[in-house]
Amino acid sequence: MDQEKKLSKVEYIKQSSNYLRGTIEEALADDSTHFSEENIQVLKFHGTYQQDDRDLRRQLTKEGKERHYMMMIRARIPGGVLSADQYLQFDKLADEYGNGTMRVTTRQTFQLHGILKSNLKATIRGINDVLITTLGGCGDQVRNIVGCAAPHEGPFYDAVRQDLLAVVDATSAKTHAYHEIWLDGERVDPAVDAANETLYGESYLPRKFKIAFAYEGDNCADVYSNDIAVIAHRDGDSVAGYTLAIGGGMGRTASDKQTAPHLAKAFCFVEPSELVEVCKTVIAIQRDHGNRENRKFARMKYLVANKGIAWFREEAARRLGYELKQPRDIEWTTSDDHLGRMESPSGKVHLGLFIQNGRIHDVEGMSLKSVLREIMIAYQPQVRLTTQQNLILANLSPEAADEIEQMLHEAGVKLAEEHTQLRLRSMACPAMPTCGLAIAESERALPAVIDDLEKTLHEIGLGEQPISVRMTGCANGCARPYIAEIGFVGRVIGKYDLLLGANVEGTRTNQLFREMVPVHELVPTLRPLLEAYRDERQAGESFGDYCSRVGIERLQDRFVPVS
C-alpha cells in the first residue's frame, strides 16, 4: 500500500484507464470544446494531444472566455515510409479539419495541428482509412520507430526494414480501446486486453519509449537520442546482425541539475533472429523497474545510468536464459541528412527536399503544399519523411525528376542545394502557439537567427562552413538540441541557454555556455566564437570540435562578459 502512494498522478490515471479506454466515448458525445486531465492523459496513447491557441490566451481571459481547444494528432509511419495517396489523405484532412499544415516530426512522421474535438474522430478514421494508425504517436508506449529515411535498395536494406516493421509489430499496444473508440465501435471484453497486453500491462511503461534503427556508419537518425538505437552490420547482401545501445534520451528540467540528456551506451550485439527478444526484454526491465514515482526521471536513461550496463546485462540474460554478446565497435562516417537529387544504381531518381522546420503549408512566395499535392497526384512517388523533418520523393523516373525539380522552382520551392548547409543542418521544434509546453518561441523564431547567422558566416569568411543548428522552446529536446553544434534551448519569452560543443557525428552531448540569452544577442554572442574557430581550427576541424577541444570554461572565460 505505501508503494502505491507513491506513484504519479499519470500511473492511477493509467491503472484506472481499462487499457487505455477511459471515458474518452462518452467525452466524445457531449458537446464540450475539451476533455478532463484524466482523458487527457489517456489520449495521448491514441496519439493525441489537447492543446490551444496560445496567441489567443490572453485576449481571451480578458474576454471572460475560455481558451480555444484544439487537439494535435499524431499519426505512426514506421520507417517514416508511406505512399503518395496516403500522404494526400493527410494533406485533406490538415485542409478539412486542422489548420491547414502539415508537420513533419523528427521521429519521421506526421503531425495535424487545430483539430476541433468535434472533429477528432472523422480525422483519425481518415487516416485509419488509408491504414495507418495514430496508436502509439504519443503516450507511455514505444513511439514510432524510426530509421534512415535514404532509398537504398538491395536485400540488405530490405532485411533490415523487414526487422524493423517486426519489431513494431511486437512493441505495439494490443488494446482494443482504439478500434472501439474511432473505428468500427465492436466491444471488446476487457478480459481479452489484459490477456493480450502482456508487453505493457495494465499501466503501460513509467514514460514513452523510443527505438532508432541506422546502417553502420550513416547516423542520420541520431540513434544515441533514442532509448534503444538498433545499429545494422553488412554481411554482403544479408544481415550480420545489430549492434545495440541503450539509454539515450534529450529532455532535462533546466531547473533540475540531477536531469539531463543522455546518450545510449553500448549494450550488446544480436543476430537477427534474436533482435525482437532482446528488444522486448529491454522495455520490460524499464516497465519493471523504470521510476513510476516521478517523471522527471521516468525515462530509461536514468534506470541505466543508476544501474549501469553490467546490471541491465546481467538482468537480461536472466529474463532471456543465455547471455548477450559484447557489442561490436562503431565507425560513423556520415549524420547529414539524405537531400538533393540522389540517384540508385538501378536508374531510379529520388529527390530529397528541404522543409524548414518540417512545416508543410503555402506562404507568400512559396506554394510547397500546393506544389507538393500537384506532385502526389501526377507521379506517385513513394514518400519518405526523415528525422531531420525533410521529406524525399522516392522512386522517379530521371525525366519525372526534372519535371517536379521546375515544378518546384516554379512554386518558389528552393532545392536542397540552393540553401546554406547551415539552413540545411537546422531543426525547431513546434512550441508557440500549440504547445502547451513550450516557453518559447522556436519554430517562428529560428529562421530568423538563421537568416541573421548566415549572414555573420559570410562576413566573417565561413560562408559555406555546415554547422548544425537546433532550437527547442523548452528544456524536453524534441529538436534534438543537445546534441547539435550550437543549441538553443528555451527558459523564458524571448531567452535561451546556449549550448556549444557537439559532434557531427552524434556521439557526444554539447555543454552549456551561457544563460538566458535574449534572442537578438544570439547571433551577436556567437560571433566573437566563430571568429576564433576561424582563427584557431585545426584541419578538417568541426565547430562542435573546436569547442570540445578548446573546453566550454575556457571559452566562457575568453567570451562571456562578466556582469
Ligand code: SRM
The other form holds:
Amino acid sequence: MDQEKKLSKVEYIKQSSNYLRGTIEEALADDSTHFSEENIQVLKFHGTYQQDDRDLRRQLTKEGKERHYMMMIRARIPGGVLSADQYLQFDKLADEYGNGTMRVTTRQTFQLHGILKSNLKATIRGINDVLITTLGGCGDQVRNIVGCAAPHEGPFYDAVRQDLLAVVDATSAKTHAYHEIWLDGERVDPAVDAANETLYGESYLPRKFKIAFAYEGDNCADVYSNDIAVIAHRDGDSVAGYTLAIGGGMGRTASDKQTAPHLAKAFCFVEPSELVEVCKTVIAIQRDHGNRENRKFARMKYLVANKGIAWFREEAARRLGYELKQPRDIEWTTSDDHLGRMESPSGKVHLGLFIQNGRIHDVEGMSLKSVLREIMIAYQPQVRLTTQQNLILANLSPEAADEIEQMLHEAGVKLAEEHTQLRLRSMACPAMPTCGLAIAESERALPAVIDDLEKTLHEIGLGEQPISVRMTGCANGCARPYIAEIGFVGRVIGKYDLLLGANVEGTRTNQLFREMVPVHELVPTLRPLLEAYRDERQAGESFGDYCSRVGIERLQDRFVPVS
Ligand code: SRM
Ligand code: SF4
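Show the same protein again, this time as the form predicted in complex with ligand SRM rather than the form predicted alone.
Okay, now the whole complex, with that chain kicking things off.
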C-alpha cells in the first residue's frame, strides 16, 4: 500500500481498533443510547449497525430531543441453511429485544431491527447461543457467503456445500475481540490476534467483500453481482471444478457517473482442492491493491476494471506459484428462486414460501410470523433462506407438508403457487424507516406498485408473464435492482429512476429509461411499453430481452412521459 496517499477516515479507525475492539466494551457499560462514530464503524464488523427511527427523526428534532437510536443486527448464515431451533431463537429475540419482525436479506441471512443499545449484548449472545455468529455480517471483510438454497440431494451438492463452508472458514476474521466483547471470552494478547489474522491484517479489507456460489445452469443467487462468483461444474456425482468470475458489485452513487454496477468477469477454472487458496489470493490482491483513500472506489470491481483481468491472473499466478486455468463457458437455464412445493427423489417434500420483501411479521389478515413459529415447533423442518428474500421449509414428509399448507392457509399466508410470477420475482430493500442511507421508500412502497402492475398486466393480457421487478430506496443497490428486468431506484422521497433491459439470467445490467418518475406514475409509464412488448415480442422473448433488443434510446423516443 502507498503510505504517501491520504487514507480514508475508516482506515485509521480500523488500524487503531486493536483488531476490532475499539472501545465497544466500555461503551456497552455506559448508559448512553448510542455509540461514537469510531465504535459505529468497528461494530459493523461484529454484525451490527447503529440506526435511528427515520419516521420519528423530524418530530424529535423539532422537539429538541435526541434521535430514537436503535441497532440492526445481521447474522451470518452460510448458504442460508439453519435448523428449526435456530430459527426459533431469531423469532424469540425479535420479540424480546427487536421490533417483533425478522427480515430475510438478499444475502440469505436474518436481520433483526429496532434493538436498543442496552439490549445489544443480550441479543448477540442469544444468537451465539444457537451457534450462529454475527461476526462478518457487515464490515470490510468477507460477508455471508451465499449459494443456491434449493434442497438438492446427493454427493455433488454435499461436496459443493463442504467447499462453501471451507471458504467461509478460511475467510472468517480470526480476532478474539468478538468473543471478548459479546461472549465474555478469555482476553488474549493482541500479539495472538496479529499472528492469527493473516488474511486481513490490522486494516482488514479496503471495503466489503462478497462471494456467491452457484451450480452451473442455475443463477438464482445472482452470482455476477459478487466480488467473487464461484460456479460449480458437475462430473457425475462429483465436482469437476469451479469457474470463478471476479469484480462484480452493484453499488453506485447517483451523483457520480464514474461509479456504476459491474458484473463479475470470467477469471479462471480451479480444481476443488485449489478453491480456497485461489479465493484467498484474490482477496489478498484486493487487500494489497484496493483503493483505501476513497471508499467510493474501494470495491474490488474498480480494481478489476482498472487493472484488467489479465493483470489479475498474472498477479494471482505469481502469488500462487502456478498458472491459472482458463474459465469454462457457462450457460444459464434458470434463475427462479425454488418456490412452491418440490419433491425430491428420496420422497421428501420441500415448501418454498414467498416472503414479501423478506419481512416475517404478523399483520392484519396474515399471521406469517406466528404460523411459522408453530410450524417450526411442530415439524422441525430444516430452514433454507434464499437470496431472493424467501424461505424454504425443507425435508418434510408429504403428510407434514399437507398439514403445513393447511396451517398457512388458515393463517392467511398464500402459497407460492397462489401468487403471480410477477410478485414472486419482486424484491425491495428495507429503506425507510431503518436504513440511514435511504432517500426514498422501498419495502413499504413496492407492494402497492406490484398490485397496480399485476392489474395492468392482467388488463393487457400478460397476467402470467414472469417479469422481475426490484426496488431500492437509494442507488446502493441492496435488492440488486440493476439486474432486474424493471428496476426502480429511489432518487428523492416519492420519485424513482426507472431502469429497463436486464436479462433473466442475471448476465446483463439494465439501463436508465427515465429519471425521477413519481411513484404513482411508475405503472402508467410502463403500460405502453408492456403493450408494445405484448405486440412485438419474439417467441419466448422476455420483457428484459425485448427492451434490450429494441434499445433503450429507441424506447425513450417512442414513449414520451405521461404527464
Ligand atoms: Fe446493502 C448498505 C441493507 C444487500 C449494497 N445495506 C446497507 C445498509 C447497511 C445501510 C448502511 O450502510 O447504513 C442497509 C441496512 C438497511 C436496513 O435498515 O436494514 C443495507 N443490504 C441490505 C439488505 C438488508 C437489503 C435486503 O433487502 O435484504 C441486504 C443485506 C445483505 C446481507 O445479509 O449481507 C443488503 N447491499 C446488499 C446487496 C446485494 C447483495 O449483496 O447481493 C448490495 C449490492 C451488491 C454489492 O455489494 O455491490 C448492497 N449496501 C450496499 C451498499 C453499496 C456498496 C457499494 O459497493 O457501493 C451499501 C452502502 C455502503 O456500503 O456504503 C449498503
Ligand atoms: Fe438502504 Fe439504499 Fe440499501 Fe435500500 S439500497 S437498504 S435505501 S442503502
